[in-house]
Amino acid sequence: MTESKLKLKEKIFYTTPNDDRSRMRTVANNLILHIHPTKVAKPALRFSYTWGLGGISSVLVLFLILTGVLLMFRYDASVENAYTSIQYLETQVAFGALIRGIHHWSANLLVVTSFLHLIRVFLTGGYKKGRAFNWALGLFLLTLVLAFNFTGYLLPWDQLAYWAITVGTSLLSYVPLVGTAVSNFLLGGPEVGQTTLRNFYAIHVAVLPAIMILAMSFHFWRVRKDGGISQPETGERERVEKVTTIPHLVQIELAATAVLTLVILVWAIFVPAPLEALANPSHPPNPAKAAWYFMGLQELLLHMHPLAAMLLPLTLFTGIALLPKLDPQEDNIGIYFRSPKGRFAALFGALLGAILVPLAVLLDEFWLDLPGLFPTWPTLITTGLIPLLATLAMFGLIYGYFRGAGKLNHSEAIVGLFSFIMTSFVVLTLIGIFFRGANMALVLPF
């Protein structure tokens, strides 16, 4: 055997320690460097430019991943186990309140923020120069994330869960054309029962996993196949500066998981995950409410029609998925807001929906009836059609306003416009939560 041979004989089978952590740093620099590209722009790592929303997002992804399958070890999901598997989880096995409650919490602030990162995403124009599909992905991944939301909200089997979920379902059955037959499909009877919460579960732990993953491998691939995150142009002499991935932005990818693992633990130290008394059907609470994130749909329906409520923000979605093509302006594309007039109209349109919508609120509880000044019309024209065209006039005055009297551009006007809309949409979840009380009648929380 020759000198050579030997010596790569003893470098396969006699490796040193060194040998190892090296090879393990090799490995994990490659899955680094499969989901991020080898450089990125410099500007981008800037944390006031993304907050690290869509980071903090696929850390609290993983988060929950590891806390449900440990959840699942001591979990029964039957109705006559569902409750008190919970309740041994949490005060005989180690541990098991707070994995419960970073399972929870975690769950809670995805919703936050993965909205929060869809607003960045268009507040910066992410969804410009071909980025039009990542666009509808990240839509169908914050759909995935109430969805799981929704789902696991069932299975502690308490009170809370299974009136939220009464109430939830009844709100899916509204959405025309498939309402009601999702409605079916998840409830597997007249109501919630043993049926619904086996569905909750498989769909919970099994479909909707598989389905996330797939998705947010697709959406990092694509984010990284579009060129990283969108950054302002640059003329053609300007080059922008650009920094290895290993260490630069893998570092701070690390410091933030640090701090949000050190939030979420002491979070769910110090506030468990709630848990209300065994769910029973014959008492439902006074008021029974949706889920939280659904409280803005519950409120909508206070106020309009059940066909028009959903139309609605059946509506404003469709809009939202279409922006690339309603907003095709790419100049402006990693410029917050636009340009300042952009963050003067983005301003305005949040101050308007903070005033107008209250108003609103109190003017059709206190004062307006449609139905008693037009009592021969059908409730589908009064609470139904004239809300639903006035309110979509509204967007229409609102973007003329900023068209004509703020003398902005198209894109700029959508961005007021957009202010205004989920601005809307946020106020409308706050007063459901806080200000409906007993009888959903509005009430001071205080």
The other form holds:
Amino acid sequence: MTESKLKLKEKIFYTTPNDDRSRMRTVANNLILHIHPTKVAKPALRFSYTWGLGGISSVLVLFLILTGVLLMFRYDASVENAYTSIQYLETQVAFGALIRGIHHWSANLLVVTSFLHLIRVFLTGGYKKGRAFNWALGLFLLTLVLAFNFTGYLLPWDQLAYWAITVGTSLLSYVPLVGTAVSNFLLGGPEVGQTTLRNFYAIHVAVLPAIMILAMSFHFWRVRKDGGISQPETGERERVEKVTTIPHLVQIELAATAVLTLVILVWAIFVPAPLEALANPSHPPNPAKAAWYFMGLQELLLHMHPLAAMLLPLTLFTGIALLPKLDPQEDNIGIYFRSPKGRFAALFGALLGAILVPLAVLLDEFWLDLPGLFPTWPTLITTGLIPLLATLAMFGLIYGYFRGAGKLNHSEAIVGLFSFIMTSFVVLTLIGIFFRGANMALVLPF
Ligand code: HEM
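Next up, the form predicted together with protoporphyrin IX containing FE. The previous block was the form predicted alone.
Every chain and every other molecule in the complex is listed next, the one we just looked at coming first.
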């Protein structure tokens, strides 16, 4: 250890008097410095760079573990008792409704914050220069977050839970090659029942938490190993100013945690977690919708052959995983949108997605009828291959436009295309949530 590092360590650990409080402080400092390095780059502390999204997601996971363990004391994972155990918890147990509310809202918020964290990392090129592995690990974490939400959804055993999981597992069975096997394994029978509930409970409270804790620890370790979060390149002569983690980084983290705790607490007090009527397998609600974060997929299924509706997101997911290879340019790391031109591309891409997707949905709903036009062609072609190829061609056109007419470099054009794809996905999800009514017909939400 260099002399300056030794001095720093001494300053942090040993300059306080040897009483109980200072010993506790030493232990706390030690713990913090197991997660963080002793010093961090000053520019990395800017809130407007990370928006604290990785940290907020981490705190939400902590809330989920704490409240989840408390819920386990009262929850009964049997078809006969699951619903009544939640009712009992809501009405008879001190702070039961609040604990369930915090668990429910933290889980939903985690989907949003980890998605936004992905967007932030993408926009600042945080997957480049040795960070490709952590990017892939992040995608794995996002999948885990969705799996947590999906398995947790069934546990209250109310109408919402039963039918969302019935729709969700049927979506899953469309995934090529493995879909049906995974769906059968999860269901444990021909339909959602006692085995499904037991499977989901075991996966939700044992399997996923173990994998999540391991994957998160690895994710944090990689950030540290990669030299902290991404930063713009500095010239040889310029040195990035560094500050000590304690107190500079820790005080920001504590402040953000305090605000987040307050927001979740107040929200959970005033907006209780939903609980509908007891699940009734013979009485589906109309419309029967998937959980909100899968509504984009469900919307896609209304327009495309199931195989195409699953191949498209899988192709995009693979493309996103391969971004470090597809966009290797390194001189724009740590700069939002890569450049002012990239910012324009992102805005243009988002605008295009927000306009074209509703238009395409309306067109398909009320006008375009390919199976009617070509009645002898198999639907795999009319509602599968043709829309899939048209969508991929659209991506190619948008990229080509940015490169050609927009005169953007490859990396900036990818920003524009990514922005188009993500906005389209969000718009599809919003249409599914708010604009689909009985029989999944298009309706106005007001
Ligand atoms: C449970 C979900 C997640 C948690 C708790 C988490 C946590 C964190 C934290 C605390 C950081 C450092 C500070 C920051 O950038 O905010 C970070 C950085 C990072 N995360 Fe995540 N993350 C999660 C999901 C993801 C996802 C979905 C991705 C993308 C696919 C991702 C990719 C990365 C990368 C590449 C970095 C380094 C970024 C850079 O150097 O700028 N993470 N994560």
